[in-house]
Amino acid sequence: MAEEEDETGFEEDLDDGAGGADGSHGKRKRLFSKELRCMMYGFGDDQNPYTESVDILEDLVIEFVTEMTHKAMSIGRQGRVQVEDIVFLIRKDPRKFARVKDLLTMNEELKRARKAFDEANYGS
């Protein structure tokens, strides 16, 4: 009996996370579904996952950059995210950490191939 008491209470806890979710959580229920989809299958999920599944994605993702951006934000100047922050939040997880490095060399390569590509059409 005390497990139906249980069960109970948390369709209840549900029911009132998914009315909150309508209102204030629509709109950013869908900010990276379609990309979290293509992901999950990129990572050996079904083609067409849970929705239920990518909405916990979602959540979590939600949550762990508002979280960084927070900290970032409390360090280095204050109210600002800059690129050296979030790198020094995650200095200290290799793998994140190799993974920025790799994303900023190749966004500061595809910044100097544009600006040649640039020079090359528009500089003669």
Given for the second form:
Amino acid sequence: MAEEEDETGFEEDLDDGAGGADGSHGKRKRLFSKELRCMMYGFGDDQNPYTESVDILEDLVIEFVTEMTHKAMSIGRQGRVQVEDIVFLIRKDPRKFARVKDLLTMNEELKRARKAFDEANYGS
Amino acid sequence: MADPARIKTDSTSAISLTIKHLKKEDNEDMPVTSNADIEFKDPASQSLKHEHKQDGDEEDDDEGASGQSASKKLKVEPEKKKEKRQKVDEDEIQKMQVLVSSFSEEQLNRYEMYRRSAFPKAAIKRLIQSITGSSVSQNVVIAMSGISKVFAGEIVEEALDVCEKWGDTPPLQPKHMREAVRRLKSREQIPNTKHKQILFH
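Okay, that is the form predicted on its own; can I get the form predicted in complex with its partner chain now?
Time for the whole complex; same chain goes first.
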């Protein structure tokens, strides 16, 4: 059976999700169409990327999230997904690891700043 | 093609750094630079610290940037390394500013899209929760959206390479995407737990 995201041959002719089997996710509604378009443009594609390419990318991202979630559930605390698990899974990939690190530290920083700001307001 | 998408990684960086700049972005999920100097003091990420300690353990005087003297302190690097990294960071920030100021309008548009685009948190949260069946914390959603974006970027960049190699022009076509996926798979950058390989039987 063809692998999920390969979408060989016959998928090309069929519309995404609008009837017919698209081989990967049936008639799932498109979750990220708008955001993915902006993202593809930001990463170097044309300003109007093809819908089929956006669909392929969406399927890939959903599969990526699914795989990561399953893996994260199987390590650390079983049945739950925690940040530590995600970071552990990502440890070998320098880009993703650095990105997660930055995002989490920035988030902490912003939370602290907001808290300090609120306290300052409350005090005055 | 110039690649602002490539995030520099410092392989020697430990997590203990001091707060330096705090440039607020409109979209809080997009840090301004990828090398923000932050002291990673979240007790919830204690286990993170232990996993990622790469430098030797050196107990030094704590920088305590925000004055928190929490009982769980990080092992701090020597002063010199910190200063050097701060200087490198400043250089990088300056270089980025010079670069961005010299962008053409089209480049500015693209850069803005690159920085601002993100996956909607609600949808990602719904997706993860539909798989786990239980609720997940906000940090998980933040982390997952972040790496998904990096993942999408890797695919698009590879597909653009393929497109150029085959002598085509953007917009990307599905055949480019598929070839990109095939290449990334061979480099094991795409997780695949469906195919169980039996080593010895």
